[in-house]
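Starting off, we have a lone chain in the form predicted alone, written out as structure tokens.
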Amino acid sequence: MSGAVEDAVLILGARSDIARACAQRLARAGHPLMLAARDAATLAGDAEDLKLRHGVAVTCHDFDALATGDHAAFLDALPELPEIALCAVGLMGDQAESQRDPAAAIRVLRSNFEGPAVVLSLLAERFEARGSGTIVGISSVAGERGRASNYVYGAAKAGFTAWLSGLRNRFGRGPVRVITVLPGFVATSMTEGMDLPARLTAQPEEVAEAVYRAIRHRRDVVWVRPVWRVIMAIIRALPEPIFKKTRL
């Protein structure tokens, strides 16, 4: 790598609805983008749209979150070290399938925790060595307490949330900033078909705006819809005997 590009953003998991909305918002603010996902050729349409619509430089890169042994080489091959890294990698999976099939559970756990943590760890080291950098991790309120309906996904997100918190604590007021984003329900292809309450469900563009504001205003933890902070505080406070009787 030849050095840092001021305000360049690397988006990991760039094909997701949230990532695409974030790309549009960040490009509108003038940030050059590096889009990364499996089969980078499928990102070409988005890249051209971003270039034409916002006049920013956009590059596309192959990235497999589960191929953790390749993450260092992936970062070394980027045209420049970004100033901001946004991780939108995730896989909700199906709780019933994860209960039956260990391989399905492992894929959910690795996609939401291990893969993102490994690549962001490598980026954190590079950011620290350079003396600047911002890491943004899209986690989930599902990680606030294990619920029967999605505890495999929730466990992975709980791990990722704790990992981001630990990384933020490690650097304190140092050169690397770490932002945790907790969106709650979001209307995406991943949640399509689910009966989601409108008052609690954000649009991808709403998440993108929250991410952009968090980067600008140096936030640590972002609840995209503040009502989720109250809801999850109540859920966390429920005594276990009562919690076991719920159908969450």
Second form
Amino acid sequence: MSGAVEDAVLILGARSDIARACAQRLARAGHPLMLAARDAATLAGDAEDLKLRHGVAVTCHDFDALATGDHAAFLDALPELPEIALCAVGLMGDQAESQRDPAAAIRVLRSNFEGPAVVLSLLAERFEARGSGTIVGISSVAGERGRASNYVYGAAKAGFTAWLSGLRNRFGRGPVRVITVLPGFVATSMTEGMDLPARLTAQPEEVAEAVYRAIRHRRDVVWVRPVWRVIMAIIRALPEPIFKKTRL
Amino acid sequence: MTALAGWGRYPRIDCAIAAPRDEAALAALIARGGAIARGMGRAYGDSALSATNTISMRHFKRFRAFDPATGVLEAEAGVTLAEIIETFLPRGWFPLVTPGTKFVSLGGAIAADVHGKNHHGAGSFGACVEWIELMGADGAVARATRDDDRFRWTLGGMGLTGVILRAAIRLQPVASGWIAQTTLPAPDLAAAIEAFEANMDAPYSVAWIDCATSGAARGRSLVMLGRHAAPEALPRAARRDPFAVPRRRLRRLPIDLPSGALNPLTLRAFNAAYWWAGARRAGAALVDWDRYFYPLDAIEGWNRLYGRRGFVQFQCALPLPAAREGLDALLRTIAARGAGSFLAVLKRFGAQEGRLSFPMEGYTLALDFPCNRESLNLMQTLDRITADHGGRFYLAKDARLDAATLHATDPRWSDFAEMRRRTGLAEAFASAQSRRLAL
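Form predicted alone already given; the form predicted together with its partner chain follows:
Everything in the complex follows now, all chains and molecules, and the chain you saw is the first one.
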């Protein structure tokens, strides 16, 4: 059953700050880890740190979320099929650039939606065949309603959230569990230099704790800071004629 | 720009601060000049503040290697002693030297060459450092070993010789997470010194000293000796896992106390109560490592005790032959002004080791004052007394010393400043403190 400490965890997009914090939290609980990202050699320092601190096995694997054609081979080459897969792949991009440059918009859409959906689909098939597995997707509150300030990113995350929801519904009676994590603002390299309100901004460690507890307590959808649930409920409830005139 | 301060919350300076994630980003920051690295911000004054270029090392915090045969740990500069203890104490290892808080970074401990309760036997932090990897003004990274000139200038060099990236330190093997503590009440300063001198073989020794009381009891102290306890000395329940200790509840000082809360009356009352409580509990006790080494870490934000204006710490070292007379003069002056602090610390030092190390064979006295004009005036008097007795000052605690006093009492800093000018380090690396003290 997913959640036991000996269960191996695959972390996709392992270089992100949220992924790194999750790796620390899960290794602290005793989980062996497979870290996957582009240029896996640069993950060696993190892997050594995790091994030294927590005494767990850690391996590093090359993974390019956009190279969707290679995803099946990537999974087949892993030392074992993980019990838990955490997808922290994401790219904020620059909204203005995404509006101007189709190539930039495509990169944002593919990084946040297509890539994660493809690799998690393949994992879901394998988990179903085995009869167990947990999928954790880091999505975003930005997907709750498209806003002028980041709708390309938001649309991709909306797609990913809907996709996770559908997958969870498909496996409503098992054997695969699906967890959607909605972090809100997080102080990471993605948001560095942005002027974020402190009360709405979580640290990566907070997201990691939420992820860990969601795995433990078999949650479906996790709002890392509950205030975001209220904020997004209000934003979603605004009638379109009013919403379209706001600047949010 | 972000308003930053040291642990004493004085001075508070608007600083440009950046937190690089890799060496390339760090090198680009250093190239701007006037850079100072900042770890946990536990230096009391302005050691880790640069208005134009403060570099937070919080993203450099990975363990790199550990050799269980020798106890040598390689880690990045942002790793804290708390993390080292959390990871390695359960395996039977403890830092060889630790200051009074575990929330210091490895880089900060090296830069300030911090000392602990075992200085008289083990030396300062430098004693456990095998090598340091530094990024220089040109962005190049080089390893300095104990014999290198660069190593000697960096240990205690307050981050002014480059940015410490990584280091290897030797941990000490310990048999448990417990300290066998003996408390010796000393009714006056002479008795306190006697107790230190009679117990030079105790691995750890430190005294809380009452600096609010004058007259015959001036300098009365609780001298606390300690050694790592053997598992056999532990109660049966603790023997099963000698490294597990009761988890302390973290308390938090939620608000700034009004600046007047510390006054001569409350100080005298607190110090008297502390003395009587301590004297009654005199004798042997078993104390876990956290409460023994880091009593104040249990109160998060204890630095708010002194109110919004912050506090300044005075710490000097006096050479052994002049120590008694010098301490007596310092205590007399402090008590006469009705000043003093809740936590004044007296400690016997062993010999100086590092080129820039603060400790010297003799005694050190450390105490806090609320930051106000009277305190700053009083501290200038204390500076003079220290200078008259051949003493010196600890830069990790300093926020207000003047350059002339520093260079007159401690010519090593003049050599340091000269070296920095000669090698171009002076332009590349600077802190508010280095500017104030002409380093």
